[in-house]
Every structure is written in structure tokens, then in C-alpha cells.
Amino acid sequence: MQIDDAVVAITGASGGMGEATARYLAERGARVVLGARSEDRLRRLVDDITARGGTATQIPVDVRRREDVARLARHAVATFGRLDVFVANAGAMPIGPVDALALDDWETMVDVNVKGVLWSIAAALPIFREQGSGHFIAVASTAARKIVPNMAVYAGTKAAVVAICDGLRQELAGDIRVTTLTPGFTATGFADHIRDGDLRERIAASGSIAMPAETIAEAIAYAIGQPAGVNVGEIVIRPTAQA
């Protein structure tokens, strides 16, 4: 698939990896369809992309609401006539020890990280099927591969994303591409979600080794830009200093 002229929907697009991906792809000719909860930030991003000669549109999206995610996919088709790539990027990371019993945080991570991906699949897949082509990309985490204290629930949600997307890839083989992106420490303000002050400071300190968000954007572009007969099933990318 050529990135130039591709129609790409991105959730969690108002900051971090989503924003970086929107900018990177738009600079290379993609028409980006952006969704996130912060409509003001989305508008500013769309204005900036268009001012630089790119093509972008946005609607507010909370991935916990399946109708919001479906509306994003429909908006892409209504605006540009098709949907070539759907990037399920939105994520939540209010990590902490299981013993803290932060049930609301657990629910948030399941709703955003797991259900948000499922609602994204449900929104994109019928369009891809009708078109006869498409590429679904989900952002997981290296937490799915290496379990550490204070990240058990978060890791569980990201492991679920890896499992769901690899199963989907196998089911759709030959018709529709599916890629799981598994990034390590990335400079996205991820520590801001953490309620425990000491844990937040420790995690923020590890940010000194974090990759720039543009690294993730480049990896997504790499997966999209492969020839039609090539599917990059998973990309694991982490800072060299991350164990």
C-alpha cells in the first residue's frame, strides 16, 4: 500500500504516539481521520496539519463508547470515500499494585485498552470487507511480553490485544492485513496516568531512556508501506537501554 493518498483513521490522536503518527503520515500524503476525547486539541492538530499542506479531519471519540468508534470509521468513508487503515492507538495506563484494589482504574484499562480495540475492529472490519482491502493496526506494549510489579493489570490488557490481533490476523490472512505494534518506553507522558506519587516519580525517571513518539510513527508507516502481499504481523520496538 502506498502511504500517499491512503485514508488512515487514528484513535488517541490528540497527543503522544497518535499525534506523532498523524503528523508523520500526513506529511507523506496520507489523509488522516483523527479521533480522541479532547476536541480542542484535535482541532488544533488538524489546523496545523492543513496549514502545512496536509489533509486531515477530526471528530471527538471516546473509545469506551462503541458508537463513537463506529462514527469515526463512518466519518472517514463519508469524507474521503474509503478507509484504508485503522490505527487503534488509544490507551490508558493508570498502573499500580494489584493489592491497591483500584477497581475503577482496572475498569478503565479494560474498557480503553481491550474493549477499545474490539470496538475498533468492529468499526473497521465491515468497511474493509466491503472494499476487499484494509489494514488494521493496534498498539499494544512490551508489557505484554515482560510482566513486572505494579503493571499486572495493564500488562494483562496489552497481552489481550496481542492475542486478539494475532488471532484476527490468522482469520483474515489473504484478504486484510493486521499488525500489532508492541512499543517499549516511549515519550508520551504515560506517567501522568499514575495516581501513586512515588510510583509516578519512579516511572517518570525511567523516561530518560524513552524513545521519541516519532519512532512509533515510523514503525506504523513501515507496516503500512509494505507491498500488498506482505503483512508485518508484529513489530516489537524498544529503547536500546530497556531490558
Ligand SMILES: NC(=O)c1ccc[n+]([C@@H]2O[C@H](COP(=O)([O-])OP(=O)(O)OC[C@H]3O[C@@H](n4cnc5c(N)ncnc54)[C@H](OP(=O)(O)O)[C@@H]3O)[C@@H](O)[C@H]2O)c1
Second form
Amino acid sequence: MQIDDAVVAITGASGGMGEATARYLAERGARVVLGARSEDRLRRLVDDITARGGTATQIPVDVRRREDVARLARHAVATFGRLDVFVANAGAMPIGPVDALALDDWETMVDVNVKGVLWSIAAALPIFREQGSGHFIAVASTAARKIVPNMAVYAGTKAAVVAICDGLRQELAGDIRVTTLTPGFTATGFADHIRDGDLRERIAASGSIAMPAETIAEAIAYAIGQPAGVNVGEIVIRPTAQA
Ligand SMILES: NC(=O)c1ccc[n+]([C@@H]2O[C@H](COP(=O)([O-])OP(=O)(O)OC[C@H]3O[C@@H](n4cnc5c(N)ncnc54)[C@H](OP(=O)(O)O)[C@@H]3O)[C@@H](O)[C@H]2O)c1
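We have the form predicted alone; now please give the form predicted in complex with this ligand.
Complete assembly follows, chain above in first position.
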């Protein structure tokens, strides 16, 4: 598929990897359809992409709500006539030890990271089927591959994403592509959501090894840019310094 002209919906596009991916793809001619909760940030991003000659539109989306995610996919079709790629990027990372019993944070991570991806599949798949083509991309994490303290619940949600997407890829083998993007430590705003001050500072202090968010955007572009008959099933990408 050519990136040029592709219609790409992205959840969690108001910052971090989602924003970087929106900018990167729009610079290469994709028409991007952006969803997140922060409407102001989305509006500023759309204005900026448009001012640079790109094509973008936005709609408020809370991925915990099925109807919001369905609306994002419908907005792509209503605006541009089709939906070529859906990037389920939105994620919540209020990490901490299980023993802290932060039940609200557990619920948020399950709702955003697992259910949000399921609602994204449910929104994109009927459109892909009708078109006879499409590409579903979900952002997991290396946390799913190497379990470490403080990340158990987050890792569990990302392991679910890996499992769901690989099963989906096998079920859809044919015209529809499925890619799991599995990043390691990346420089975004994610550490801001950690409640435990010591843990937040420790993560922030190790930020010097983090990859720029554009690295993830490039990896997503690589998966999209392959010929229709080639499915990049999973990309695992970490800082060289990450064990
Ligand atoms: N940074 C890392 O080191 C790292 C490593 C591996 C994987 N990841 C994964 O990469 C993805 C992107 O994260 P990031 O690092 O770019 O973090 P980020 O800078 O915190 O961005 C997270 C994005 O998700 C959106 N989001 C959060 N909750 C949402 C909800 N309920 N509905 C809609 N959007 C929501 C946020 O927008 P609003 O707040 O405006 O809704 C924001 O745009 C996540 O899936 C994360 O788990 C990150």
C-alpha cells in the first residue's frame, strides 16, 4: 500500500507516538483522522498539519466508549470516502506495584489498553470487510515480553493486545493486514501519569535512553508501506540500551 493518499485513523493522536505518527504520515501524503480526548490539542495539531500542506481532521474520542471509537471510523469514511488503516495507539500507563491496590488504575488500563483495542477492531473491521482491504495496527509494549516489577498490570494488558492481534491476523489472513507494534522505552508524556512520585522520577531519570516518538512513526510507516501481499505481523523496537 502507498502511504501517499492512504486514509489513516489514529487513536491517542493528541500527543506522544500518536501525534508523531500523525505528523509523519501526513508529511508523506496520508490523510489522517485523529481521535483523543483533548480536543484543543487535536485542533492545534490539525491546524499545524494543514498549515504545512497536509490533510487532517479530528474528532473527540474516549476509547473506553465503543460509540466514540465507531464514530472515529465513520468520520474517516464520511470525510474521505474510505478507511485504509486504523492505528489503535491510545494507551494508559498509571503503573505501580500490584500491592498498592490501585483499583481505579487497573480499571483504566484494562478499559483503555484492552477494551479500547477491541472497540477499535469492532469499528474498523466491518469497513475493511466492505472495502475488501484494510490494515489494523495496534500499539503494544515490550512490557508484554519482559515482565518487571511495577508493570505487572500494564504488562498484562499489553500481553492481551499481542494475543488478540496475532489471533486476529491469523483469522483475517487474506485481504486484511494486522500489525502489532511493540515499542520499548520511548520519549513521550507517559511518565506524567504515574502517581507514585519516586517511580515517576526514576522513569524520568532513565529518559536519556528513550527513543524519539518519530522512531515509532517510522516503524508504523514501514508496515503500512509494504505491498498489499506483505503483512508485517509484529515490530519489536527498543532503545539499544534497554535490556
Ligand atoms: N512511551 C513508552 O515508553 C511506551 C512504550 C511502549 C508502549 N507504549 C504505548 O504507546 C502508546 C502511546 O503512548 P505514548 O507513550 O505516546 O503516551 P502519551 O504521550 O501519554 O500519549 C497517550 C495518548 O493516548 C491518549 N489516551 C489516553 N487515554 C485515552 C482514552 N481514554 N481515549 C482516547 N485517547 C486516550 C492520550 O490522549 P488524551 O489524553 O487527549 O485522550 C494521548 O494522546 C500507548 O498504547 C502506550 O501504552 C508507550
